[in-house]
Every structure is written in C-alpha cells, then in structure tokens.
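In structure tokens, the next block holds one chain alone, the form predicted on its own.
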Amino acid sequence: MSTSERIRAAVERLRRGGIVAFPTETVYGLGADAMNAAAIARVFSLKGRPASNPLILHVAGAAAARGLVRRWPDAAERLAAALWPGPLTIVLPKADRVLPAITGGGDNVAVRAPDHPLALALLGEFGGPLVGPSANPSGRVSPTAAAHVSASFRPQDVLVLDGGPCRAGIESTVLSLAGAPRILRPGLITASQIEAVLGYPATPWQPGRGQESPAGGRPGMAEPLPAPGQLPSHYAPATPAVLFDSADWPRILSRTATTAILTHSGRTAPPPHVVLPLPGAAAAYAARLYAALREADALMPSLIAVERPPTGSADAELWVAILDRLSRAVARTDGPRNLLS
C-alpha cells in the first residue's frame, strides 16, 4: 500500500470515530477527531488515562492553532514561525470549540505542529486537529518506533501509521503562554531557543513544580493538571528501575540477581547482569533512551539501572529534559540505596 493509501485509511478510520496511531518527531502519538467526544473518550480509555490529564492538540501550523485558542499573542506567532513544525507545545487560553476532555477540564489548551512528513500529511489530508498523546498504556515507555505502539494495542483498536523511528525520542517542550511566559515541561526546544526568539527570558522549568495542581495542591483525578507530562511517575518500565551514580556501582555489581544497566560511559558487567550502551551526546541520547527502556524490560531483568546523565556540558539544557524523563520513569521505585541493598 502507497504512503497516500495508507494515508487516506487512515483518515478513513479517524472520521468514523477510529483511532490512529501516526509518526512524530519526538514519540508516535494515539490519534483521534478532537471534535470528536466519543472518540477522545477512547483514546482516554485505550490509555487508562487520568481524566485530568489534559491532551495536546496537534495541527498543521499556526493557522489552525489559532481558531483553537481564545487569543493568539504576539509571543506565540513568533515561537510558531520559527520553531514549528517541531517539538514546542504552545499552551494558551482555549476556545470555546475546544471539548473540556481534551483540557482536563481546565481553561487552557495545549497545541503544536509535529515535524515529522506523515503526521502532516495525515493532519491535511483530515483538515482538523488530532489528540495525540503518546500511543502507550498512561505511566509507562513512550513509543518511538510503530513496533512499540503495536505491542501494545490490538489492531482492531488502533490502526498504525508506520513512520520509521522517531529521530528526536524525548517528548516536546511544554511552554505556557496563558500568562506570562513558563515552561512546564523541559524538552528538545530549550529556554535557550525561546529566549532567543522571544527576546527575553521565559520562566525556567523547575523540578517538581509541574507536579502540582494550579491551586498548588497534590493533583487528584478530578483536578485538570496544567499541561501534560507533569504527573510525579511517568515514562516507566514494567520492571523497578533506579538512578545510579558511580557511589552505587559496587552495589550493582554485587547483586546476584540480574540487572539490565544502561551506561553512557562505556562500564561493563560480568554476568548475570547486562549492559546496554547509549550514545553519550545528549540529542542521540534522548533519541534512543525509550527504545533502550523497552529493551532492558524485555530482558526481564529483577532491576533496570541507569546511569545518571550528566549535566554540565554544552548540551547542559537537553540533558535537564532527559533527566526530567528518567526521574519520572523510576519514581515508582524506592530509590538506589534500598533496592541495591
């Protein structure tokens, strides 16, 4: 089947209700008719989503981005003109055409353009926008690969869009505009690029910050989360997984049972244990962490242990997104010293 067939079943699907599986350039995102109540409902369903947690709508530039947004600031047209198509969610009062499920049941609505060929495609060939939060069960690896979305749903529920694999890896920065100017959620867009195009400086992402509700409380199910990407435990394997520094590694190589160590400095283990390398540049980091994630869950190992990325050099601002990923990604656990004990 040609690229445009496989397009146009796709559109096929997503106009009756159906779900769709498409290709970005950061992780493939499940997608469905944001007009669409019931089919943002399964797409909520499919993931076992919290209804809190809000969807970011994705559109084919800032031309549709605006007629989803009760104002479209000066500060976003200019973000938009120079960072999009690409990994910058622009967060914004949203109109009244936009559905509550979609915000979490919050006033403020979160859009972007994907750079990725057949997710703009597939966004003009359907001529409105798509939910597209990341094609996993809700807390575990995102999926940068259609292998990843098929392991995980039936294909009577979910039709994938195949697009090789995502080259970026780590999901889109998440900047607010509903007020002054405040990243969410680090990512490949740095406060670096913002502040180069804005001209003066947006709020920093801090740790933590984005685990709270807008009334500054512990989010519950009923309580819209400000943005996605901002729930404490997120981003997990299957099996408990630890941060490691170089003070925990004779602890790891003393475990008896296996565990599945991903090292971007080149150490090595004696059985059981197994080592996956990854890249130690922060961009091909990022590109090839899920996968990697995936990949030691595969092993079925008693830990996953990751190496803590550093944090100092040049790629200082992406390797804070990356260690914002894996924080979460083992938030569920009881920390190093105790599951290396």
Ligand code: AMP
The other form holds:
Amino acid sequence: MSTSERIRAAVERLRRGGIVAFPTETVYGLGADAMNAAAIARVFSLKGRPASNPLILHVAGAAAARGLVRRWPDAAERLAAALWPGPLTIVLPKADRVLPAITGGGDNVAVRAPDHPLALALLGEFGGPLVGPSANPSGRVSPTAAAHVSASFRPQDVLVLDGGPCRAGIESTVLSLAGAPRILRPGLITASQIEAVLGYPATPWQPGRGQESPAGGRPGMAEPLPAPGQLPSHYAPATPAVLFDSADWPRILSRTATTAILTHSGRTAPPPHVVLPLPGAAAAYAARLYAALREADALMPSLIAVERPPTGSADAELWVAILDRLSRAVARTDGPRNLLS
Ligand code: AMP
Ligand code: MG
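Can I get the form predicted in complex with the named molecule as well, since the one above is the form predicted on its own?
Shown next: the complete complex, the earlier chain at its head.
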C-alpha cells in the first residue's frame, strides 16, 4: 500500500470511531477522534489508563490549537511559531468543546503538533484533533517502533501506521501556560530553549512536585499546580529495574542470577550477565532507551540494572529528562535499593 492509501485507511478507521497508532518524533501515539466520546473511552480501556490521567490533543499546528483552548496567549503563539511541530506540549484552559474525559475532568487541556510527516499527513487528512497517548499499556515502556505497538495490541483493536523508529525517543516536554509558565514534564525541548523564545524563564520541572494533583487549576489559587498523570511508577519494564552508580558495580558483578546491564560508559560484564550498550550522547541515548529496556525485558533477566546517567555534562538538561523517565522506570514500592542486595 502506498503512503496515501495507508493514510486514507487510517482516516476511515478514525471516522468510524476506531483507534490508529501513529508515529511521532517522540513515541508512537494511540490515535482516536478527539470529538468522539466512545472512541476516547476505548483508548482509556485499551491502555488500562486511569481516568484521572489526561490525554494530549494532537493538532497540525497553532491554528487548530487555538480552537481547543479558551485563550491562546502571546507566549503560546511564540512558542508554537518557534518550536512546532516539535516535542513541546502546551497546557492551557480548555475550550468548552473539549470533552472532559480528555482532561481527566480538569479545566486545562494539553495540545501539541507532532514533528513527523506521517502524523502531520494523518492530522491533515483527518481534519480534526486526535488524542495521542503513548501506544502502550498504562505504566509500561512507551513504544518507539511499530513492532512495539503490535506487541501490545490486537490488529482488530488498533491499526498501526508504521513510520519507522522514532527519532527523539522520549515523550514531549509538557509546559503549562495556564498560570505562570511551568514545566510539568521535562523532555527534549529544554527550559533554556523555552526561555530563549519567551525572553523569561519557565519554572523548571522539579522531581516529585505536583504528582497526582487533581487536573486543572483550583479556583482561587494564585498559581495552579496542574500536573496530573505524572505517576511515580511509569515507563516501567516488567522486570524489576534499578539505577546503579560506580559504587554498586561490584555488587552487580557478584550477582549469580542474570542481570541485564544498560551502560552508556562502555562497561563489560561476564556471563550470566548481559550488557546492552547505550550511546554516551544524551539525544542518541534518549532515542535508544525504550527499545533497550524492551530488549532487556525480553531476556527475562532477574534484574535490569541501568547505569545512572551523567549529571553536570554539556547536555545536562536532556539528561534531566532522561533521568525523569529512568526514575519512573525503576520506581517500585519495595524501594530499588533492596533489589541490589
Ligand atoms: P502520554 O500520553 O503518555 O504522553 O502522557 C500524557 C501526559 O501529559 C499525561 O500523563 C500528563 O502528565 C500530561 N498531560 C496531559 N494532559 C494534561 C493536562 N490537561 N494538564 C496537565 N498535564 C497534562
Ligand atoms: Mg505514556
């Protein structure tokens, strides 16, 4: 099938209220007609996603985004002009036509224009907004290839548009402009890039802030803290996982059961351990990380050990976004430290 035939088939599926997984530059999204309540409900149920975790609306550009929000401030206009299509999601008070299920019942909606030719062609041909949560069961590792999506969903439930591996590899930066600019989720668009466009800083993302707060601003609060859906355990492989430092290395080597080791510094380890090398540069690391976590999982090791990413390097801001995903991938109620002992 030609690309335009594939797009047409996908649009037909969407018009009937069906679900289409589509590639973006970040990860694959589970697309559905944003104006179809039944389709939205199906996305939540297919993913097993908590109703409180809102969905990002995907649009072709700023013109479409304006129709989904109550106000489109100058800051949004400038950020969209400079960084869209791209991995920046903007949160603003929602227009009435945005279904409450999309925002987790909250007053704010998240919108972005994905930088991928197939995603933009799909949005163009469909002619309306699509929801696009990552195309994985809730809490699991996001898909960065079509095969990752097919591994989780049946073809009768989800039509997969194959656009090859995702270039960026981790989810978008989420920036709230509902109050003072605030980064709710770090990503490949950095605080510095946002500040360079705005001419003033956004409050940077801080670990552990605003988790699981109700969606939307609370009336009467000077500064809303709308960071719903930022769950402590997320992006998680099925195998228990842990972050390790140099000091932990002897303990990993002395383990008798197989450990899948993700290293960006060229470490080697003898059997029964298996080493999965990751790039040392942040952007390349991000592009490869989720596939590597899946490969590690497939080995069915007793433990996945991920070398802690460097801090204070040239790409410090990108490593912050990567560390956010890694921290959620290893988050377990029993505490990661116990897994190494
Ligand atoms: P995903 O669809 O997997 O990329 O995750 C979407 C994430 O975007 C959610 O888990 C939230 O953290 C964030 N998000 C989506 N909508 C909103 C919103 N209305 N307000 C704040 N954050 C949002
Ligand atoms: Mg997700």
